[in-house]
Structures are given as structure tokens and as C-alpha cells.
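Next comes just one chain, in C-alpha cells: the form predicted on its own.
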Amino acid sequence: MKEKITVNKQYLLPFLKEDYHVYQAKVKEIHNGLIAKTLLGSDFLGWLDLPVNPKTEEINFIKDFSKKIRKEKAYLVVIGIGGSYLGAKAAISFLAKPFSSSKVIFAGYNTKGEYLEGLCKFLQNKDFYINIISKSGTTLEPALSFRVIKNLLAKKYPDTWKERIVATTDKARGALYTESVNNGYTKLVIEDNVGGRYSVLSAVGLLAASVYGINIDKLLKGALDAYKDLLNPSLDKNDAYFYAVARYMLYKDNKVTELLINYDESLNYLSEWSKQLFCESEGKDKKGLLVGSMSYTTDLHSLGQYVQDGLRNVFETIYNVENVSTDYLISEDDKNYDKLNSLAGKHFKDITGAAMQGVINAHTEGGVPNIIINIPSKNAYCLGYLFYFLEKACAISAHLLEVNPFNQPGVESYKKEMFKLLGLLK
């Protein structure tokens, strides 16, 4: 049986003040508008078809390049910010085994000189390549990091440093494109109609994922199956669309904060990717949910008090992995000082399951709606399905708010002020 992402509605429906089916006609209208490319932001719908029309030549390069790096046991330094690194980071974190080492390093997502200094010291005696990801090449954080790490690369490999750079950038213009052409860097393309936060299933996310060792064919197969499953706009058959409507209905009921919850810290960066996807897509025109994240049970011992008894303007969306591949068995202890011998013979997944159910019971009784997004397994296929599922849900959700899901005008405001202070604007 095919694995697919599903939504458990049990702990949500009692909180909805009207029948969600009243939004069916509107959702179908948005669905048809996305397909026909007639809605606000239709110039940026290239992500919709990424699973259907993969770039075979580009994917073959990614696979060959990944094999080369792994064979050389070299590091790949991925330089980017926002959607240029969060998707790949989320994928690697989601699929990595605890305490496993990674030869994929991320940089360019902050302005911390201490981090760069430490990274350069680390790389001095390591073989490494660079993947710089930027449509323009002038975004401050990655551009500065690229300048620093590129200089280190040139000193370390004076004759071959240009061959060690892969630039993922615009196909025909921009500072990074020009530099790539002049220096002969290998180029991968960010299409004009694919925005950064919707780019994880393109070369932006696939290169780093493949270098880490993720099977990108399975990742894309999951996304393709999601594409097919989500062609049906019925709210009873399309859980991504139902999730979008549920968020909108809660938002209208003044539940204006969505907390993304996981019970496995390997999903933390999936939450980070999701936060960018939804907040940057919806937070416009003084509208939109504020999306935050917590990792339970850890955060129950700090922020859990607020969720239980604080303002009733929140709801929780749980990323729930249903099947755990490995686990730990609890044994008996002769002394039983902790009084936990009654748990002997159980696995930690049993403890986690009881904790999750207990939290759901307590929080819903306390007035906090819970949406559970069930992820069958932690594998590349399910992750690809989930990425596409959430992107599609976000597009529907933003259009319910009547905002453009694919621009981010507010991001430019802080940049202008920062550039003034730095003397970059006259």
C-alpha cells in the first residue's frame, strides 16, 4: 500500500464553529485558478510542476557530482539563506541518524563573523567544494560568506578552485550569473517562476540532499504521488486542502498563532522550513497566522505552561511520524530507585506515544485545537510527499486570505534600513 500524508481531524472538528464544507466551492475555485494560472502571483507557479517535469540532465549531474564528492570524502559548503538552505537542511535533519556525521555544511544564513572564522579554520585541512545558492548574488548574508569562503578555496586550490564551485542561480542575469560565466563555474538554474521557499524540490534542495546520501529519485517520487493525489479538490479526499481550510477557519475564530509540534527533534528543521513557507507566504496586508514551533516533550517543561493555560489564541499542528524504525527497550533495575520498573519491557516509542496522547488530551480540554499531520515513515519518499503537500496547502491557505503567496514585500523593508546604516544606499 502506498504511503501518504494524512490529517487526523479528531481533535480539531469539535473546535470548528461551522461545517468546513461551506468552503468547498471557494477551494475548488482556487484549485482551478492555480491550474489555469489565473490567480494572484501566477508568475511563480513553476513549483507546481517540478515533480512532473524533472530536469533529467540536471538531476544526472547532481547524482554524478554527489558520487564524486562522497568518493573523495570531501565536504560540501552550501551557502544560502531562507529557502536557499532550509529545505536541504530540513531533509538532511529529517533523515539523519542520531550522532551521524555530515559532510554537508551550511553557511551564509547569518552575519556571525565568529561562525565564519570557525568554519574557515575547520576547512583549512579539509577537502571541500562550494555550492553558492542565490538568484541575484547580492543578498548580503550569503554574498559575504561566499566572498570569505571563496578566498579560502582559492588559496587552498590555486589552480583548480573555480572547478570546485557550483553556482545555483538565475539562468541569464544577476551578479552571481555574471561571475559564474566569467569564472567558468558549473551552473545550476533557479527558474524565474520558482520562488526560494518553494524551491526545495529543485536543484536548490536536491544537490545538498544528494551529497548527503538521500535518494533524490525517491524524494521526487513522493512529491509526484502527492501531485497526483492532490489534483482532487474535494475537502474529504484532499487532506492538504482540508488543512488549509482548517487553518483559515481557526484564524477567523481568533486562533491567530499556529504552533508546529514534533516529538522528534530531527523534525526541528522541517518546522523551520514550514515557518518560512507559511509566514512569508501569508503574512501580508496585516493578515496571516503567526507560525511558531516547539519540540515536545522538551518544551513542555518550559513553554507548555503557556500553551495549557495562556491566551486561547493558539492551535497546535503536530508532525507525527507513525512508524519508528529503531527504538530502545526499557529494562528492569534491581534497586528501582526511580520507581519505574513498571515500565520494563516497554519501548521508548510507547512512552512517546503516551506523552503525545496525554498532551493532546490535556491541551484540547484546555481549549487548544490540535491538527495531526501523520507522516507514515521517516524516509525520502514520505519527505518528498510532505514537502509538496505543505506547499500546496500553503498556496490554498494564502489565497483564502486573499494575499499573494509568492511575494515578500515586507522583507525588503529591513534591508533598506540596514543598507542605509552600512552605507550601501546613497
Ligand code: PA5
Contents of the next structure:
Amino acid sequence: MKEKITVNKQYLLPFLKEDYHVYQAKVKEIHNGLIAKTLLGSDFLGWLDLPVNPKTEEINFIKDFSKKIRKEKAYLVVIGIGGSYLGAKAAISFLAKPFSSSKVIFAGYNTKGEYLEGLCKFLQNKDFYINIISKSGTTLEPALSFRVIKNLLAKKYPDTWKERIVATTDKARGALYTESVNNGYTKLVIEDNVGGRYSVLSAVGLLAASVYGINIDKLLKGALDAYKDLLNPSLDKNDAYFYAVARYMLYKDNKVTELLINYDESLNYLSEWSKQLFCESEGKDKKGLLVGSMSYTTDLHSLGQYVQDGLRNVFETIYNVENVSTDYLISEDDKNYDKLNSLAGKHFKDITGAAMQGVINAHTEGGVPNIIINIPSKNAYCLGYLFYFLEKACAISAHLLEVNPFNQPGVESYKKEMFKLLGLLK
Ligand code: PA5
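Show the form predicted together with the ligand, please, the one above being the form predicted on its own.
Whole complex next, starting from this chain.
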């Protein structure tokens, strides 16, 4: 049977002040507007069709490039920030086995010289390639990191360094585009109608994912099935739309902070990706939920106190992985100093299950609504499905708030100030 992302409403419905079906007509209107491309931000709806019309030539290049670089046992340094790196980082973290090493390294998402110094030292005696990703081609953090790492590459491979760079950028504009054309780098295109945080299912996310070893056909198949499943606008059939409405209803009820919860820290970057998706899409015009994230049970011993007893303006959305592939058995101990022999024979997943149910009981009793997003397994198919599910939910949710989901005017403000200080603004 097909694995689908679903929402468990059990710990949410008692908190809703009205029947969620009152939003059905509005959601249908938004749904139709997305299809007809008549809503605010409609120039940026290319992501909707990414799983339906994958660019075959580009995908073939990605697969061949990955094969080559994996065969050479070389590293790939992915340079980007925000939507230009979080999707791939989330995918790799989600699917990586604990303590496994990765040949995909991320850079350009900060302004830390110490990080770059360490990275350059690390790369000195390694073979590596660069994937520089920037839609605008002018973002300062990746541009500066690119300078540094490109210099190292050019020193290491004086004759072939240009062949070791893949630039993922606009098809006709920007500094990175111009440099790529002049230097003959391999180019992958971010289409005009696909914004950064909605680009994980394009070359932006796929190249690094594939180099890591993720089956991108399965990833795209999951997204394609989500595309098909989420064409039904009924709130009772479309859990992404239900999730959007639930968030909106809670927001209207002054639950203005959404906490993304996982019980598996390999989902932490999925939370980071989701935080960007939702906050950058919705936080404007003095509106929007502030989305934070926590990993339980770790954070129950710190921030959990606030969730249980603090200001009652929060709700939790749990990213729940239903089936774990490997687990550890708790064994009998002769001495039983810790008095835990009654747990012998159980697996750690049983402990996690009890922890999760216990936390749900305690937090809902404490007045915190819980939405559970069920993820059947940690595999590429479910991840592709989930990426698309959350993107669609976010578009609906932002339109319920009557904001443009696809711009980020607030991000530009800090850039302007920083550029002024650096003397880069004429
Ligand atoms: O979602 C977005 O558009 C942003 O977060 C961008 O991804 C981020 O600012 C990086 O921009 P660029 O790819 O132009 O360097």
C-alpha cells in the first residue's frame, strides 16, 4: 500500500472553537486560485508542478555527476543559504544513519571565518567539487564563501578547477550567472517561478541529495503522489489543507507560536527547513505564526517546562515517524542496580512511544493543542511526499492569512542595512 503523510486530529479537535468545515469554502477558493494562478504571488507557482514535469536532461546530468563523484570518492561542497541549502541538508540528515560520514559538506550559510578556515584545512588533501547555489547570484554569505573555496579549488586543480564547479542559479541574470558563463561552469537553472524555499524538489535540492546517495527518483515519486493526492480540496480528504486550516484557527485563537516537535534528532533539519518555509512565507504585514522547533525527549528537560506551564500561546505539531527500521533491545541486567529490569525485552521504540503518548497527555491537559503529522517511514519516498505536503499546506495557510507566500521583503531590509555598513550600497 502507498505510504501517505496523514494528520492525526485527535489531540487538536477539542481545542478548536468552531467546526473547521466553516473554512471549507475559503480553502476551495484558494485552491482554485492556485490552479488558475489568480492569487497574490502567482508568478511564483512553478514549484507546484515540479514533480509532474521533472527536467529529464537535468536529472540525467545529476545522476551521472553523482555517479562520477561517488566513484572518485570526492567531496561535494554545497555553498548556499536559506532555501538554497536547507532542503538538501534536511534530506541528508533525515535519511542518514547515525554516525555515518557524509561526503556532502555545506558552507556559505554563515559569516564565520573560523568555519571556512577549518573547512579549507580539511579540504586541502581531499578531492572535491563545488556546487554553488544562489538564485539571485548576489547573496553575500554564499558569495564570500565561494570566493574562498574557489581559490582553494583553483590552487589545487590549476588546469581543471572550472570543470569542478556546478553553478545552480538564474537562467539569465545575476553575478553568479555572468561568472558561470564567462568561466564555463556547468549550469543548473532555478526557474523564475520557483522561489528559494520552494526549490528543494528542483536541482537546488536534488544534486546534493543524489551525491549523498539518496534515490531522487523515489523522492520525486513521493512528491508526485502528494501532488495527486492533494488535488482534492476537501478538508476531510486533504490533510495538508486541514493542517493549514488548523494552524490558522489556532492562530486566530491567539496560539501564535507553533512548535515543531520530533522524537528523532535526524529530523532537526527538516524542522529548520519547515521553519524557513512557514516563517518566511507568512511572517509579514504584522501577521503570522512564529514557528520554533524542539527535539524530544532531549528538550523536555529544558524547554519542556515552558510548554507545560508557560504562556498559553503555543501549540505543538509533531513530526511523528511511525515505523523505525532498526532498534535496540533492552536487556536483563544481573545486578539491576538501576531497577529497570521490568523494561527488559522492550525496544527503545517502545520507550519513545510511551514518552510521546505521555507528553501528549500532559501537554494537552496543560492546554497545549497537539497536531500529529504521521510520516510512515524514514525513506526517500515519504520525504518527497512530506516536502510537497508542507509546501502546499504553507501556500494555503499564507493565503488564509491574506499574505503573499512567495516574497520576503523583510529579509531584504537587513541586507540593505548590512550593505550600507559594508559600503557596498552606492
Ligand atoms: O526562500 C528564499 O527565497 C530565501 O530564503 C533564499 O533562498 C535565500 O535568501 C538565498 O537566496 P539566493 O538563492 O538568492 O542566494
